[in-house]
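Listed next as structure tokens is one chain, alone, in the form predicted alone.
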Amino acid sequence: MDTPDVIIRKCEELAFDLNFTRAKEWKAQDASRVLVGNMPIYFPRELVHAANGLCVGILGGGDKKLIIKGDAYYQSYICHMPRSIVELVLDGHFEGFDGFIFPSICDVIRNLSGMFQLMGKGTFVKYLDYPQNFSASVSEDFYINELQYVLDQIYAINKVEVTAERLKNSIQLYNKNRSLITELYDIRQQFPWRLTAADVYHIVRAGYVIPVEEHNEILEAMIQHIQVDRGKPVDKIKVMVMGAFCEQPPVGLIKTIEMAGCYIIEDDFLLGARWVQGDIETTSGNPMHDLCMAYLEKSTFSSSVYDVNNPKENRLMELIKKRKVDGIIFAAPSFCDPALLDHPILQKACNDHHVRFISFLYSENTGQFKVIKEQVGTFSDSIKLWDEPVVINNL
């Protein structure tokens, strides 16, 4: 295995390779392999893996792609990411992909799935509806039918039959992947100076474009690396960043937050990689049922999910208590309706429990961070100088 510094550099290259070179190389090694692009937030990648496929995250062009043609496809009052994705389509970045999955997040993503259909991209395009009623008796059949449609489309391409054993094996690989990512975050909670938030972001994002087996090896190497005492702690506060679950923040923004006096201990970047909390059980004998129940019973909270029986403001407070952060940074993409509609509810909960927070907007290609750095720096200084530790009781 390469040295940690080499691994981190490779992960950064993989994370922002808009040509998806590694994924296309993987596909070329076997005629029965397929590439399936999926938008954030969550899709059970185990399903595609079991069908001899690779799920590739479509996360936009970020600040690596100049938007020229994409602006003609969408109105100005929506988030930036769909325009950069259309730009990637028009410039041929998704050639070689067999299908595309658009999980239900918002109307913009629904429209983007229709745009892919109009442009004739891939053999299939699926807007994947998720159950909003979390009662298994109501939702299980519906959700399994949605997933089965994806399997049927892939089977029509490569004729690979997904058996219970294949799917169980894939679930176990992704269980390990989620466990390793969780361990990485847990270690950083105690020793955040051993690995920057930007490095963690690159490491996790690399897993969106390479086989899970390779990503697990990378995660194991990095966990071993940061378990060793290195570096020195700096006088920074510990924060959580919330609101960036879909359109990803520029890496420069992540670096700015940490340079301004914060350690990012928890976030909702790349939330799909950690969506299921804990392992997916595989003891029922029916892996499709297991995938479904994991979504219904072990999903994290998000602004894209209606969660009336388990309010997300309570779950946010529980996460703050678990991670022992000093405050929250609400950072949402401009015009992101799900995030911006939820923020007043979440911020009221912060006020009720005396949790300090600040809020700002960004877009994936934001290039200037001076104002944000000043805001975050002031937030950090005020907590270090005058604030009491966060204590959350009576949830």
Given for the second form:
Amino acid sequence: MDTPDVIIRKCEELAFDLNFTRAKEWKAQDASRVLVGNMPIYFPRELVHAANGLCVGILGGGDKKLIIKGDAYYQSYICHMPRSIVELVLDGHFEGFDGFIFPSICDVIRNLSGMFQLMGKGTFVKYLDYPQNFSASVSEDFYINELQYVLDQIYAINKVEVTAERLKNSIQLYNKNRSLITELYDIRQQFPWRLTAADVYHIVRAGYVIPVEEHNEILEAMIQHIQVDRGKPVDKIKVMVMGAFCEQPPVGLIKTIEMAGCYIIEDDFLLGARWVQGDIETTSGNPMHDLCMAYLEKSTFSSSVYDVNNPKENRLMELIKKRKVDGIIFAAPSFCDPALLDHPILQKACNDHHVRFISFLYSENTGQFKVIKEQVGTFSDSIKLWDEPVVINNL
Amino acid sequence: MSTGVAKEKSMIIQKEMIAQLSKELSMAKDTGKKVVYTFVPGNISELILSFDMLPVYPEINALQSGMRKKSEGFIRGAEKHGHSEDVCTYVKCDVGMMLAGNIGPNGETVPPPDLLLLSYTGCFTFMKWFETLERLYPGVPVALLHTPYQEAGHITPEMTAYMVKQLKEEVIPKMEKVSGKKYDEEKLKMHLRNSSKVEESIIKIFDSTKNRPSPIDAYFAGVYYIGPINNGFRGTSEAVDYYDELYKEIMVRVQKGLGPITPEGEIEEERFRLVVEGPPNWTHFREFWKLFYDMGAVIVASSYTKVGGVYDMGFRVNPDKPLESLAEYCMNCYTNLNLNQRVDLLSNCITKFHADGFLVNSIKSCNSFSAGQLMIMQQLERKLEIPVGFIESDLVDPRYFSYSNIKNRLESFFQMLEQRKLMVK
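Okay, that is the form predicted alone; can I get the form predicted in complex with the partner chain now?
Now the full complex is given, and it begins with the chain already shown.
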């Protein structure tokens, strides 16, 4: 088994390999394999896996890609990630990809799907409309039809029939993946010094660009390593970072928060990997139905979902309670309507429940962290020196 | 430019219609009429009216606040309340107005909602907007109508079935509960018959720009023409009468060879014919328009006038299939079209109305329009070899309206069009 440092280094390389080398190698091994790029936040990757495909998370160029042409496609007041995705398209990073999926999370991602259509990228481009009505009687048929469309598109490419057995097997593999990631977070909640937040980020993000079987092996190995103590505990507060579910923060920002006196115990950086809360049932004999019900009944909360009957501020408070954090850092990308329009709602809930928070904006290629470090450091100091532990009652 | 503006009959009718609705709204508490907040794109007002409820459109309140120079204060109020500078200013203007007592742009109190009808079509921010309103009006029920996007460039039977299910299982039961009335399909059909007539009239009205000179400006005046159908009168006999009258007036203008009416009189010489993409700026609407009519620039088609419904491609509501028809209407609004469809639609407008140029007014607040606009522009330039121009402003935040920047860009654009005309000659 590789040492923790070797695993982390490998994950870091995989996570930020903007040429998607491992995914392309995987595809090259079998003519019936397909690569499907998916934008944030969530897509049931099990579906593509069952069709002998690999879902590759497209999370922008971060601070690793110089934007030259992408800026010509977007006005200055639109978030940064789509312009780096366009830059990656124009520089040929997605050559060999068969299709692209754009989950319905905001108008910018929606219209980016249209830009991919106009650019003629991939054999198919699918804007996947997730139902916002969470009643199965209203939404199940529609959602299954959306998923079936993706399967039909892949079938047209590779002629691989997705049987119930294949899909069930894929669901089980991803159930294991979600469970391992949850275990990683759970251990870190108790022993945050054993892995840094940046390490966790790299490990989870690596799973966006490699087969799930390989990612499960990485996670199992890493979990085994951190069963025993490594690193030294430091007197830091525990925080949750919210708002970064689509355009990813630069790793420098994650490191800065931890260097400034915080352990990031919970976050929504790579929320898609943890979207479904708990296992997807596989006992109904109809795995498409199971996938659908997982979305309708086991989705986490997010700025892109309006679950009228399940207010997100309550779910945020429940998560704070579960993770026992000392405060929240609202870190959202500039010009992100979904995240920023949630801030007054979530921050009011924080005030009502005496949860401390700070808030700042970033962009995927932010390079200066000094001001953020000072802000986070002050936040951390103020909680350490003067604050009572958070106690949330009466949700 | 001829001087003096005589108000035409249709203008007076529209003013009376809006005043009447405003009065009804201000008296809603006394009359017991229930109030439904909803949005212009995908506004299923026929259904609201069939329950004898009154619609309120927060984005109309916001744009009118912008025109009456009240929006800046409201926006700053919302920002003090925690809203980011980066987000949609319609939302902030509405939230700010509510926080300041919900006094509408005309000075009348806007009644609080009895139902929030979140029919969100082509704009994701609508959903966020009503999440905010739901918290500001605790206890008010939300009826959510999710309109699937035309991502593949057409409406599938599954999309329609999904919307009809939502109407039957979510929207109508909530309307019945709030209004205390049973769903009356015959009444809905009656309203839809009126809508169908109005949709025919609207097409004829906007098709009149084929004439030279164009008798109307399809953007700056166009936003007034679409006022009644988008602001409470969709499905009413008043709207049928208004659009009949408007069409008659326009035909008279065509017969007399007259150009469009502006706030400073008629345009006497039509120098440039343009197609415009994107909403207008509301805070400096007059100054903005003047930049065009001073140069003899007439807008012969605009995407914004299709935001509350696209009828150019043959869609009409069908009273015989009322719920299916409401669903398809919602899915056919402009911002619910994919970029390919938008390019085709704009391209048809440019060709059909013999436009000399294509202009984008890119709005900071509105990603639904703005994201992808530069690519639309590029596509049209390549496809039609037409001169294209680009300006930026905002809906209702005056801080983002830079008169000189816009003027400079427009002057360059008009020079380019002039040169092009000379070259073509």
